[in-house]
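Just the one chain here, laid out as structure tokens, in the form predicted on its own.
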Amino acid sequence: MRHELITDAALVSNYLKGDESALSVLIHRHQQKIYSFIYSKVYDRDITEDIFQDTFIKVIRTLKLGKYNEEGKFLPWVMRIAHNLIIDHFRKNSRMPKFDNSGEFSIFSVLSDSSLDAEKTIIKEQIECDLRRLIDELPDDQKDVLMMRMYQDMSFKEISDKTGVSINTALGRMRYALINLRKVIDQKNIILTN
């Protein structure tokens, strides 16, 4: 009972004092919500089992090399850390979850994470802008295959039916596309990372 009593801030500062078991009230306490939050986007019980230790490894390295910022926000701090694990497990694997289709495509609807601070959330908006910017300045033909394809989903089938083309000039203008896009990118120094 004792435990509940002491702040996360205290607890880590404990740790940091050489109590080693100030670590496991903190994970202790917060397990089940760090748990549910990584098996919520993995769906398997073992990678959600490593993600959580890997998390906590790198909880406890940012902690030991003096990385971390104590603002009383411990339990957001560790869930972005999961959330970045999360989505290096899906890189890794080569398969990020799969978008809804429902409505206006957003890029980092696959990234959602209510515990991102507004920060975040402004920089996610900024990049989605300037994405949409820069897909508005390519010619009209790859645009449209862009859309289909990124946005909607659709096959080079699909969009070969849809438009009237071969699949491999629906394959010829993606290809277009995403080239125009780097060049632009490149040629702008513009960055779609947060």
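Here, rigid core means the biggest group of C-alpha atoms that superpose within 1.5 Å across both forms. Note that the structure is a prediction, hence the values are computed from the model and not measured. Residue numbers count along the first chain shown, from 1. Compared with the form predicted together with the partner chain:
After superposition on the rigid core, the Cα of Arg182 moves by 2 Å or more between the two forms. The Cα shift for Phe52 between the two forms, taken after rigid core superposition, is smaller than 2 angstroms. Annotation for Ala170: C-alpha shift of 2 angstroms or more between the two forms, rigid core superposed.
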Given for the second form:
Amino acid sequence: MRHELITDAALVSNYLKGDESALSVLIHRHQQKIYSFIYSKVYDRDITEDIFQDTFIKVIRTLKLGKYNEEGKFLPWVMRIAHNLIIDHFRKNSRMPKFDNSGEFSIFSVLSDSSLDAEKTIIKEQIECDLRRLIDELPDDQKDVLMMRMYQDMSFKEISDKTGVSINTALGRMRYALINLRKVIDQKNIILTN
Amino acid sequence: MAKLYSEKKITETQINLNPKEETVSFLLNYSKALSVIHCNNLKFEALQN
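Since we've got the form predicted on its own here, give me the form predicted together with the partner chain too.
After this comes the whole thing, all chains and molecules, with the earlier chain placed first.
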């Protein structure tokens, strides 16, 4: 309560005269406002702590160098320094974006390595091999349509031209090929996922 | 039920928005250690341990 009676201007003046405790009063008086202001912009406790510290280092240096001349406006002046340091922080980060993994959101949950590792490559080869064997078990007409459609990427029109059947027949054979494949996969409990 | 897309309120941090004691202590020690030496028209900063 005693401290509240002394104005910021008087505390700054005392500090400039060498009273170090005046700085302590100033910091404790305004720390919450300044800290909250910084945190409201950066949303990171560690960065807030850094900017808060840098703000007061600048305040101390400016005061000790005798460059402070905004008597009576101590808090707005400190806020302006903090504001400038926040802008510096964002400028620096936009040049070199940083992703921290400390929060709930992890950047690695959205970034993934799409290339397969050795184990997955082997599994993929096995799945493809198994699938080929299953396709070989299909009746020839269904197998031909499926091979032309899936492996040679032909349209049903091209398949119909090549095999001499109508498009509808080709579509029907493709449909039965898939139904039969699913049936065999279900019956034999084959897992075809990586 | 409709989904809520608004951001969660930051309750944990709103309770204690004050700098760490170490930070304040560092600043007070920095202030004590920093001295400005006037020499002719020049000013030099000196940090004493």
